[in-house]
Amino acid sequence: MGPILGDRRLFSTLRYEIYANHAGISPPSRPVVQALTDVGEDYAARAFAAWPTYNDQRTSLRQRLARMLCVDSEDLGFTSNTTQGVIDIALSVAWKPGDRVVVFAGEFPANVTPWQSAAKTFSLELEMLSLEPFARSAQEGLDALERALSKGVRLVAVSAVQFQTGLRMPLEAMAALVHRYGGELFVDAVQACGIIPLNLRALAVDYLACGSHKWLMGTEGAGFVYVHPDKIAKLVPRVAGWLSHEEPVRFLLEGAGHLRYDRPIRARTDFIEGGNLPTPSLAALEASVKLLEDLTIDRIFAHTTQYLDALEPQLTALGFHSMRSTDRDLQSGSLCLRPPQHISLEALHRGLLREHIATAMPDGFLRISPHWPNAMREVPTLVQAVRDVMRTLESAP
């Protein structure tokens, strides 16, 4: 059977009554599990002879992701996770001492630590801005960013969606502003890709990294990087490996005399693919992306928005403070809330787990992140579970 919005029959072994932690790790669907099994069995049977099959499979996956993001497939390169993608770009920019990099306090560390490391390595100036102005309004955030850009900028790094609060950043406006001041925009898209429609051509971001185990609903161990075609020639391939060359495997296929070390590094984003790739995870990702294609990201996002629209007012009526923006353009697939002051977040989270409800609690927030398999009929069950756990906690000595 194919995927159906609000239907979890492709997740028949999932042990939670409600799984609402897709912003953390998504459970693999039956087709994803089957893809992992197929790769293992194929290599067990054919060993080295299976390699060309999965080399071709990566071409198919690259094309699917390119269509999802509205870019050309040659602008994408595979990596093992979001963090590695951030590192690859941070090491490959043609830095000059004193270049200014702007990051944001409150970002997930994956999009801060590599820039801190690059600042030390290349003698860069790093400025950390607050996300609070963006939380109040997109325009206030853009005004604060412009004040920082007026001091000079080489690159701004931001997450498409903030992991703590679910705030979706105004990427198109940020890119235009950064470009006006001569800088580049890097985006960590792991909290957006697979749930929010992303047209990278329209957004005009310069670089993007993403992993597969959250909203893309693949498994851990796979990810990709996007580089705008105008930027690729300006990168320094410091992360290149043996498979980064043009015709890298020719010496293994055509007999003697083809082993060379002077073949040029590919002037495409896939120069970051310096060694053997995580074949099972990439096959799993394609299996999941096929499901997303069938459903379409637009329909998925509308479905999760309807779910959160129904859930949010019922939780705020229980005393929760919602961090979800009232601006539709700044909403994401996550509903993040602060519990009432007298309720321990850790105890609430544990209580929900005992009720077989999976949520997350990033840095002080209760995060509820449904996806396409979550049904609207879950909402009253989830609200009642929260109410029951709160009563238990309030009555405890």
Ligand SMILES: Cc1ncc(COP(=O)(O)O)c(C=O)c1O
Given for the second form:
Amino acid sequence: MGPILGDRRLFSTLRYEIYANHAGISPPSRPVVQALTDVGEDYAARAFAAWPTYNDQRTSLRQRLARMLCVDSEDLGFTSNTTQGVIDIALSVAWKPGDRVVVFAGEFPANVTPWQSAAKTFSLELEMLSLEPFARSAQEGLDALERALSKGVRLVAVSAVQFQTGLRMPLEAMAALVHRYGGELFVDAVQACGIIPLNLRALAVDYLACGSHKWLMGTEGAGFVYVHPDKIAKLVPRVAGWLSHEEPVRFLLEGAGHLRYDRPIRARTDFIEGGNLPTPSLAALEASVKLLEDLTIDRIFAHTTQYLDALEPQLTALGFHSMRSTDRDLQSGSLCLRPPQHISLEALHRGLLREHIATAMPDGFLRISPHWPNAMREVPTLVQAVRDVMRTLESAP
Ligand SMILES: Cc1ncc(COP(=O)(O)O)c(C=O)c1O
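Counterpart to the form predicted on its own, namely the form predicted together with this ligand:
Complete assembly follows, chain above in first position.
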């Protein structure tokens, strides 16, 4: 059975009436679970002989992801999660002491900590800007960013979509602005990739990192990095390992005389693949990406937009304050809301879980993040559950 928008049959064991936390961790579909099982069984049977199969499988996954992001597969490298991708780039930029890096307050820490470490290691200047101007309007955000860039910039690090508010950042305009000031744009895309159509070539971002267990609907343990082809030769491969060299496995497969330590490090993004990769998670990711390809990201995003369009006004009518932008270009797959002041978010979240409804509560917001299996008919159920939980909380002594 192929995937159908709004149809949960590929998630037959999911124990929630409504699962709306794809921005947290997605449930693996049956094909994803099958891929994990198949890898395990294959290694159980063939061990070392299975390795080439999954090495080839990664080639096809790389091509699928490249198609999804409108880039060349050569510009992608695999890693274990988003954070590792941020670390790989933060360690590999050819920094000069005093280089300025701009990050944002309100970002998920995965896109701050590695820059803080890089700042200490390489004597960089780190500036933290507020996201609030961007929440007011793209133009206000860009103006604030430009004021920071005018003091000099080497790199700006931002998430494509903010985890806490669901705000989609104006990446194309940000990249253009950062480039005008001679800097580079790094994007954490884990809250966007798999739900929002992304054309990296058009956006002109320089570096991007993403993990697979959220909107790509794979499992934990896999991720990837994109490096713009013009930037790869300028990186210092500080994270290189034994598999980062050209012809790294000859000494294992072709007899004597091939063990060398001087083969060049590949001038390709996959230089970050320094050791063996998370094979089961990458196979799982490919199984999920095939489903996304079948459905297309455009159709999936239209589907979740319709879901959130129906949900948002009904929750604001209950007193919630929506953080969703009114600018369509700044909307994402997440609807984030502040609950009414007299309602405890933790209690609301717990109450919804008791009703078998999974949401998230990142630092003060109720986050609702449906994906392709969520059906429109869930919307009235979700609203009624919120209403019921609120009523219980209001009547509690
Ligand atoms: C924007 C953002 N970046 C990074 C992460 C963490 O990703 P990973 O665990 O793949 O490093 C999250 C959430 O977990 C996130 O929301």
